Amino acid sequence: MKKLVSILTAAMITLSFAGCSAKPASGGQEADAQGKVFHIYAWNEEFKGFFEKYYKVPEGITVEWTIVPNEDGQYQDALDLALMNQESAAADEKVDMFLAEADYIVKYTNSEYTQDIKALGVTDFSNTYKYTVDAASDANGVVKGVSFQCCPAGLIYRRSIAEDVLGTSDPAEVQARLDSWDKFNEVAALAAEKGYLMTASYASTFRVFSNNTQSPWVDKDNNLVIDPAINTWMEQAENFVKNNYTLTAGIWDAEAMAESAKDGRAMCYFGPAWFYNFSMGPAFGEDAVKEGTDSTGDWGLVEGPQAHFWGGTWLLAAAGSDNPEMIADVMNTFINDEEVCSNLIEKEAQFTNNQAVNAKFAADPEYGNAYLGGQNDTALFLDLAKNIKFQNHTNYDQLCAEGLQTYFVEYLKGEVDKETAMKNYYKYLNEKFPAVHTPE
């Protein structure tokens, strides 16, 4: 997960726990052998609370987590530090797991960092979705890790908004109203002509885009490649900006999520099942019920103008961790126990990477998702998942799509001309990646 940056602080973090969580996973193994301290990496607290609640901890063994914000490439730089420092340093400071997105995994699974997890214990896959198995694997189809999600995306719509502009909220309506760019945008218009924003941010809806590119950010040569779909998004972000169908503020900013609140204006987000669950935080949860912007049940679910996927977590496993049983045995906890991904989806509103659990709770009629008005999301994203191809990564992603909406947005916001905002912008990557060519 795709996932949230999880602004905690700018520095790193370091918390740790031992013993035992509230529910015993898959056994467990004897910790005699293995060493007393279990380091993971990560940017955010998401897994870190899955794990809490759904793994039993080997007893004698403690827990370290160190979480690293993942904006601008901070996470990354802290965490290579860390694996370069790996044959140096002492048992317990050794990384034994990390978690690695879809944006930047491939600079970890063709690395030396990271070992085949089949030789750990790991080798039922059958399961998994192909996709996962395939974006956690190097270029010699070695598998070095697992996501414990699948993350096909949609779009999330406000059924009561639906209503006064479309007529209906019904999804399978909705749908027909919204299955292309074209009609997006027209009802854009249509929704701003009753005061309601088509989005809550310019950059709502880049993952759609970017996910259906035909290139990679850069190619073999080194050269910047700015994919037609991509021109494509900032016509639209232009446009929308301009007709007032959104706003410049983040896709993460306080202001964006607001619009999601029970007073909000936003007809639309993107995102797959953790995005609700984990990001639109003035929506739904124990907050905003006591803050009275809790707008559960007023959302539906459907597939949009272009089915994408959206992030996703590895689990990957660090090359000289002294925990090799315990890293075989959190990445078969969290893709093949039944219980644990049934908690997942009951529990933490997750499509699994479980399709046999998956397919259990679609199939299930008295199933459905609370956020959204009691639609069954899992129904949905078991079709959509079907779509999902990982293709075009490369290792630059994270800061070439952040990059160009950082500086795509000083232009709509009409501080600087679009000429200009560009060339910002390959000033940037040129800071970040020296061998990177970009247009003079």
Second form
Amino acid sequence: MKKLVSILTAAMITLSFAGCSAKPASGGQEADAQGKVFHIYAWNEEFKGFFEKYYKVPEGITVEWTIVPNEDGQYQDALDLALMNQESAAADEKVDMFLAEADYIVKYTNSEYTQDIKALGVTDFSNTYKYTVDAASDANGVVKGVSFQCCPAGLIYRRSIAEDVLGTSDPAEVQARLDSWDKFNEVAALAAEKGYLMTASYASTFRVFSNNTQSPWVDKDNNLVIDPAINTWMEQAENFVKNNYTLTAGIWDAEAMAESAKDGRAMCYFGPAWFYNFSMGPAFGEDAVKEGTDSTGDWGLVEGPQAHFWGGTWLLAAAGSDNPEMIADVMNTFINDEEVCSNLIEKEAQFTNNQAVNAKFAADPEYGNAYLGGQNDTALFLDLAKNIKFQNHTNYDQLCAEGLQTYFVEYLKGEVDKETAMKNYYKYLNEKFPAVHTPE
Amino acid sequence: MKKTEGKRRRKSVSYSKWAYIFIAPFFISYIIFTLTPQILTVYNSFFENYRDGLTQIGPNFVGLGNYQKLLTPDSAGVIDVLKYFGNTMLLWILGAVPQFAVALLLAVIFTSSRLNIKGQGLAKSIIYMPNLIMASAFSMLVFALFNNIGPVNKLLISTGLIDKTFDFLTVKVSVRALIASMNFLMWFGNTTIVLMAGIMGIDQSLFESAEIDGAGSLHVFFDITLPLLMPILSYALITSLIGGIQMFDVPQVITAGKGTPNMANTTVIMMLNNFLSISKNYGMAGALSVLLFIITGILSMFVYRQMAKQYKR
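Can you give me the structure for the form predicted together with its partner chain, which would complement the form predicted alone we have just seen?
Let's see the whole complex now, leading with the same chain.
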């Protein structure tokens, strides 16, 4: 018994000491008001690269990244968990800033887990695109974050293939041949005759259609809605696969991207600036050069059959962060710092969220994108960006879009009939989203 | 009478308390980390409890509502959870049959005093090796090898065995074969080692006397090794069965969580994972877990009874 008492006393003494030593530390933190660790959640390395190159981290602060892949909602899962534990987390482990995509940004902006950035000192939105601010605002118009990029998307075509199929590789002439879906489908047949693929994935055009829907994926009564535009996409995908205009590879599959390499057969990809400077690995960049698959310069950019935007990465301020000053500083840097924004265009082939800088490069006859054979993509994006509206978004967009693609392709591959494919898709959504009603 | 005995005992030094103290850590951790979650799972299965976006719904008591939802057939008359359970068992059997056949054979060869194989240590390490790789890493490897632009397809095309890309990861038969063979590769080494331990536990004199009596190897195997190995074999089989019912990582990675094609490779735990990811649907996940617990219990009993009956004297 005595022993037990002495052990307990010892434990209590140790604990109380630990308590003492913890107190001054937190007191010290209050003195300089800023946390020592700036914790960022992201789903890939894209922004991390820009951040490390162009943002000067204040002295005494270390930046910690938690990167979880986006696919199948894994990123949202990890992020939700971290945000829900935000209050009880140690100061250095709190999420300070996190990245979100157009597909699920509303889930976070309309929650208590993000905070008003105007209160933190991000107040100048005069140069940003309105839709990027709308997207980062909650239902009451409180702005919770900023985007460091603006993502109007176009049709990225292979010049050499266009030359062969259409007899021209000039952007204006190519656009004239591809400015409607009917024309696009006709050209697909021409390309196939010559042994090319119109697109590398059955889902290449998905985002063009899904961005032009009349209704959100899930309506006010929580019913899943398959918009007519999505039905058109399904018909097109079916037709394209049947006629070998495209592959049954997923949009991100290595198989689809491989068709952009030197000896690739795909004529068209769809996407914004980040698509070619970040996703087309076999075509551009150091690895492509090393592997000898590099096809830099053989590409062109046009508006394509339908205007759309795709994705975009928003930086959101997490509620309960202990680094509010740095959050504001990062956000201001990536939307308002002219030097950083110029670097993003010149060195990273981005289309930034700073209209003034974009306009400067668009008007600059010297500027051209090497990937696109010197074409001034910023000038084209400047036009396309005017039309972007952020609308019809729900909490559920990511999996509604991804799920449809993955289950529908089983039908395209001939494994199941169309009805079963759709039924499997509904089942998937039922399991993932109990609140969403799917057709019986 | 009893009272006096009790008094006498109290006076004497009892060492039995030490035994209880020594086994206590297990029971304490079992209660905290296994029993409590199990009871909570059952409790949760009676509630509607999930997240819609970041909004928590429930918990609202719904009685057996979750079970009802789980066991309601769809418009085609298919009860998903049973279909997934069928998938799981099929995938397990496809992997377990070769796994046990090969493991038994290897265990007998390695322990045979007549063959006295050299380099056993090395061989044992090698066959155990695949088990050390994370299942998900192993799946990634297979994914990289067998996808449409992977080396296997390239090899088959360049040797002229096929003239068009074969979609290994979409065709039902090949996906199942891949999953089964991965499970086989990962687990046969482990089973071999367990069975070897079992065989080595059998009295050597029995083998020797059988040999002297002129019994052939087959005779020895079926009449001495197998019956005496039965307790270990049934243990290995039941653990493998339970592991099989919980099959998750390999099909999850190979099919990107979709159970391609036509959810024919969706296992029960993959369904559980779908409930828990994104919406944190503890209600449905709880109900599914309870069902799985019951099924696992029944199956284990059944396997155990069958095996015990056959070889009980």
